[in-house]
Structures are given as C-alpha cells and as structure tokens.
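Just one chain follows, in the form predicted on its own, and it is written as structure tokens.
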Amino acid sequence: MQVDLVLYNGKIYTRKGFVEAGIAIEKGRIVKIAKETNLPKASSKINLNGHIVLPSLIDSHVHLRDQERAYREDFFTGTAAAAAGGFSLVIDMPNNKPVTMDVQSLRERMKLAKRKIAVNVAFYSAFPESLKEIRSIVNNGAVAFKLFLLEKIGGLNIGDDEAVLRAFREVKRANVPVAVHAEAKDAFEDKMRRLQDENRNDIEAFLEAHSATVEAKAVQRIIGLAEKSDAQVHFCHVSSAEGLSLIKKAKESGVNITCEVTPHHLLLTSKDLKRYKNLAVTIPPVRTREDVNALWSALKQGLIDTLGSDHAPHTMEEKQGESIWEVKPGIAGLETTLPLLLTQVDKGRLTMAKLVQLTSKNPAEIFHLSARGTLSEGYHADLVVVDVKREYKIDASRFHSKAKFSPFDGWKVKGKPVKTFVNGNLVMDEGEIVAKPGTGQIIR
C-alpha cells in the first residue's frame, strides 16, 4: 500500500494523549497513526521536527464578511487568517450584506465562497420570513441558525416569545442547533437612550448600556424557550458571572444548552478597555475582573463547552468615532486565538487536553460535523503542527486578515502554529499561505 502523504517525527495528540508517531494520509483522511517504521510508503513525506500535532481548530463563531462588506474581509483573507491561526474549519455568521436568511442568499454565499476559501467553511442562516423555509435552508447546507437579540437580523420578530418558540421548534425538527447572541434589546435600548439624553458617549456609558444584567435577562429568556421547545441552543460569547450562573443552573436541570467563551473575554477586563479604547470595543463588552475570574472558574469546572474567536473584522475608520455609539464593535481573532491559548497552557491556567476539547472535539460534536475534531484513523486529516517553545510578539500588521489591528498587538506569546493541514493538504507553512484559493471545501 502507498498513501498520498506521511507526516513523521511528531508528537501526536490522540484520544489516549500524546504519542511519538507519524500520520499516514490518503484521500484527505487519516489511515494510520503509528511509529515511522510501521507507516506505509508515501508519495510525499514531511518531517515535523519533533513538534506537537493537534486536531486543527474548529471555530463556530466567525464573520467572514465578503459580498457588500468585502472591504472589511473577504472569503480568501478570512480563511487565510484561519489557516494562519491553525483553524481548518470555520462557521460563517449570517449578519452579512445581504443577510444570509433563505435558500437563495445561502446558495449565493456558498457559490462565491467555493472558489475563494483556503480552509473548510460551513454556514449559519438567520431565521427566514417564513418558518416553513427552515427545512429547505438546512437541506441546502446550513449547519445552524443564529439568533441575534440586540436587533432584528433576518425575518423573525425577536421580541415575540411565541414567534421565537415556533422557530426553535422548527429548528428542533430540522435537527440543527441555534446559536444565540444573548443581550436583551429593550433593556439595552432603554439604558442607551437615557445615557445619550445625558450626552454620555464614553466607554463607561457603553459598559453601562451593555451591562451584565442585559446579558442575564436575555439568557434567562432563552433558557425558558429552550426548555419549552427542547431545541439545541448554544450561547455565544458568554461574558458575565450572572449569565454563567443561569446557564449552570439550567444545565443542572437538564436543559439542552451549551455555551462558548472567547479569548478576549478571558484575557481582557473593562480596565483594558479604557487602555486599548476602541480597538477592544466588542459586544458583549469585556467585563470586570470578577467576571473574568468567573469565566476561568467555569472553564475549569467544565461548564464552558467551546472557545470561539468571534472574529469580527472592520476597517480602522469604522473603529474610530467621536461617540462610542458610532464605533463598530468587534475584534479580529482568528490569528491570535491559538497563540493566546497556548500561552495559557504554558502558564498552567489551561491544559492541552482542555484546549483540544474546547476548540476541536466539542465544536465538532455540537455542530454535528462528523469525523472531525479528533486525530483518529478514518477521520478527516485536519491538523495543526505547533511549536510550543516558540516565543514571539503578536504583530497585527502581519495579519492575513484585512483588519490589521488588535488589542493583543505587541503581546508576548509562547506557542505558534507552524503548519496547518486541511483535508490532508498543507495550507499554511510558517505563517505563509501555500494553498490556492478554493482549496477549502463547503461543509454542509
């Protein structure tokens, strides 16, 4: 037997932990993990120089932009950023222009992406005008739905509990998850209007409007609807101790929910927001030291299910503004997530096993991405080679993303993704994208 590719001289992270071995790959799948002497002959061989090999990351929270927002990011720059960061699969959010919310808009987005993507991409849809369309949107390839509770994106009346409950029941029947941005629109808008009436347009006002209570109100509401519908609900970027305590209680009572945190909510506080100003403006905002400590505690206890980047690129002009209310919220996170997390592993705050579980294994399971998220025979050959000893400073000017700025610019990190393989193809090598646009696949 001769295979397409053999990777040798690596420390492979398997279900049993690290093994010093190599990987044989044929037709984009792992066919054998074994000592080099026991691997089959190959058309091509790559020496991994003793580096560790992890399942490449799966990010279920990415805004790839393109179409009418291609000036912020396009499918190639966004997926190049993903490859550089050690991701092999990202799930694209639907708040695009035009909004991804029906069969036609989904097909158009997939058609455009197909010829540009460097890594695998799956797609969310917003809820359509008619809930009867949900099944056909799923049949055409959407892997999940997204519900944004701060403003109406898509066809669903987000303020109507009965309408949301009907949508959740349809999603349950279609057997896909719904991801939720949980901030209560009425509570937020009421507070924002009062602050604006007082001519408050500073960062403190932004934090007051996007308070932990605004998050908790939305979390509580959605937990109730998840319980009634038994839909599979995934809370995006949970940021507060208040929100977490509600999720913990609901999980303990058997509600079908999971949740995500982001590196920026784990590593930045509201004090940093005053330091980095608009560059760190995101929603929900980074919060108090107590909230950050609660996130870390929840992560260690197993309450957190996934780590997502919430990669949300903008132009530098959009991150400026005389008033905080004019600043576009979002941080470009695909190229910083893995180095920041590996640094936490080095510091002993996170184990490698937990990192793999939260960034690969769990996202694959929650979003029903079969034969992904684990390095195992028969699984897709999606993997990242990491130099855990490499120390360097994050340099946002070198990002592949069009958003070449970050609150993490200049941060010292330890641990670097040096090679990313997608479907058995080497896509990134030492920071350089070595694959052509279109190498990635649309995952349905």
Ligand code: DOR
Given for the second form:
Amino acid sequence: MQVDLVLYNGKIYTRKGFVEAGIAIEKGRIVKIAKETNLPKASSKINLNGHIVLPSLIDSHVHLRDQERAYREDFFTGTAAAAAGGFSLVIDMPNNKPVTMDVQSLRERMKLAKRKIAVNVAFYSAFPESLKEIRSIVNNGAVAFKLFLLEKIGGLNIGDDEAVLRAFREVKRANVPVAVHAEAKDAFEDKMRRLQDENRNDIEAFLEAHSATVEAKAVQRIIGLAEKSDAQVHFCHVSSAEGLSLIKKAKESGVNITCEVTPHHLLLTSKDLKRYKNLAVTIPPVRTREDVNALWSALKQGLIDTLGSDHAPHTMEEKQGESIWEVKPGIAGLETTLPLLLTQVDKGRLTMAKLVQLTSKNPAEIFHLSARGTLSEGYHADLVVVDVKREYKIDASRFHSKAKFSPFDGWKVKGKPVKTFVNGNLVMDEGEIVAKPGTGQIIR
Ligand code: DOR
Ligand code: ZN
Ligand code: ZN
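With the form predicted on its own already on screen, would you show the form predicted in complex with the ligand?
Up next: the whole complex, starting with the chain shown before.
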C-alpha cells in the first residue's frame, strides 16, 4: 500500500498522550499513527523535526465578515489567519451584512466562501422570521444557531420568552446547538441611556453599561429557557464571576449547557484598558481581577468547555470614534489564541491536555463535527505542528487578518504553530499560506 503523505519524526498527541511516531495520511484521513518503520510507503514525506503535533484547533466563535463587510475581513484573509494560528476549522457567526438568517442568505454565504476558504468553515445562522424555517436551514448545512441578546439580529423577537422558548424547542428537534451572547438588552440600554444623559462617553461608562449584572441577567434567563426546552445551549465568552456561578449551579443540576471563554477575558483586566484603550474594547468587556481569577479557577475545575477566539475584525477607523458608544467592539484573535495559550502551558497555568480538550475535542463534540478534533486513525487529517520552544514577540503588522492590530501586539510568547494541515493538505508553513483559496471545505 502507498499512501498520499507520511509525516515522520514527530511527537503526536494521541488519545494516550504524546507518542514519538509518524502519521500516514490517505485521502484526507489519518490511516495510521505508528513508528516510522511501521508506516506505509508514501508518495510524499515531511520531516517534523521532532516537533509536537496536536489536533488543529477548532474555533466555534469566528466572525469572518466578507460580503458587504469584506473591507473588515473576507473569507480568504480570515481563513488564512485561522491557518496561521493553527486552526483548521472555524464556525462563522451570522451577524453579517446581509445577516445569515434563512436558507437563501446561508446559501449565498456558502457559495461565496467555497472558492475562497483556506481552512474548513462551518456556519451559524441567526434565527429566521418563521421558526418553521429552522429545519430547512439545518438541512442546508448550518451547524448551529446564534442568539444575540443585546440587540435583535435575525428574525426572532429576543425580548419574548415564549418566542425564544419556541425557537429553543425547534433547535432541540433539529438536534443542533444554540450559542448565546448573554447580555440583557433592556438592562444594558437603561444603563447606557442614563450614562449618555450625563454625557458619559468614556471607557468606564462602557464598562458600567456592559456590567457583570447585565451578563448574569441574560445567563439566568437563558438557563431557565434551556431547562424548559432541553435545548443544547452553549454560552459564548463567559466573562464574569456572577455569570459563571449561575452556569456552575445549572450544570450541577443537570441543565444541558456548555460554555466558552476567550483568551482576552483570561489575560486582560479592565485596568489594561488604560494602556490598550479601544484596541481592547470588546463585548462583553474585559473585567476585574476577581472575574479573571474566577475564570481561571473555573477552567481548572472543568467548568469551561471551549476556548474560542471571538475573532472580530474591524478597521482601525472603526476602532476609533468621538465617543466610546461609537467604537466597534471586537478583537482579531485567530493569530494570537494558540501562542497565548501555549505560553500559559509553558508557565504551568494550563496543561497541554486541557488546551487540546478545550480547543479541539470539545468543540468537535459540542458542534457535532464528526471524526474531527482528535488525532486518531479514521479521523480527518486536521493537525497543527507546534514548535513549543520558539520564543518571539507577537507582531500584529504581520497578521493575515485585515485587522493588523491587537492588544497583544508586542507580547512575548513561547510556542508557535509552524505547520497547519487541513484535510491532509499543508495549508500553512512557517507563517506562510501555501495552499490555494478553496482548499478548505464547507462542513455541514
Ligand atoms: O466584541 C464583539 N464583537 N462582540 C460581539 O458580540 C460582536 C462582535 C463583532 O461582530 O464585532
Ligand atoms: Zn458575542
Ligand atoms: Zn462574537
């Protein structure tokens, strides 16, 4: 037997931990992980130089933009950023222009993506006007729904518990998860208006309006609706101790929920806003030291299910603004997430096992992405080669993303993704994108 590709001289992260071995790949799948002498002959061979190999990351929280917001990011630049960051699959958020919220908008997005993507992409949809359409949106390939509670995006009346409950029952029937941005619209808007009446336009006002209580209110409400419907609910970017403690309680009583944290909520506090200013403005915002400590301890306790980047690129102009209320929130995180997390592993704050679990295995399970997220025979050959010894400074000016700035610019990190393979194809090599647009697949 002769296979397409053999990677040799690596330390492969398998279900049993690291093994010194090679990987044989055929038709995009891993066919064998074994010592080199036991691997089949291959038409092509790559020496991994003793580096470690992890399942490439799966990011279930990415805003790829394109269409009318291609000036911020497009399917190629966004997926190039993913490949550079060690990701082989990203799930695209629906708050686009036009909003992804029905069969037609989903199909249009997929059609455009198909010829541009460098890594695999799956799609969220927002809720449609008519809940009957949920089934056909899923049949057309959306892997999950997104519910944004801060303002209405899509067709669902987010203030109406009965409507949200009906939507949850429908996604339950369709057997797909619903990811939630938990910030309560009414509580937020009340506070924002009061602050604006006092002419408060500063970052502190922004933090006050997007308070931990605003998050906790939405978390509480959604837990109630998750319990009633038994829908599979995934909380995006949990940021506060208050929100976390509600999630902990609900998990303990058996509610069907999971949650995500982002590297920026783990590594920045509101004090850092003085230094990074608008570049670190995101929603929910980065919070207090106590909140950050609560996130880390939840991570250690096994309460956090996924680490996602919430890659949310904007132009530099959009990140400025007369008033804080005009600043576009979001951080481009695809090219910093893995180096930042590897640095935490190096410091002993995170284990490699946890990193892999939260960035590949769990996202694959939660979003029902079959045969991905683990390096195992029969699985898709999605993998990242990492040089754990490489020390360098993050240089945002060299990002593949169109957003060439980051609060993490200049941060010293240790650990670099040096090769990313997607469906058995080498897509990124030493920071360069070596595959053609269209190499990625749409995952349904
Ligand atoms: O900071 C954010 N930016 N949070 C969101 O929920 C939306 C995102 C965006 O699309 O820019
Ligand atoms: Zn969000
Ligand atoms: Zn987001």
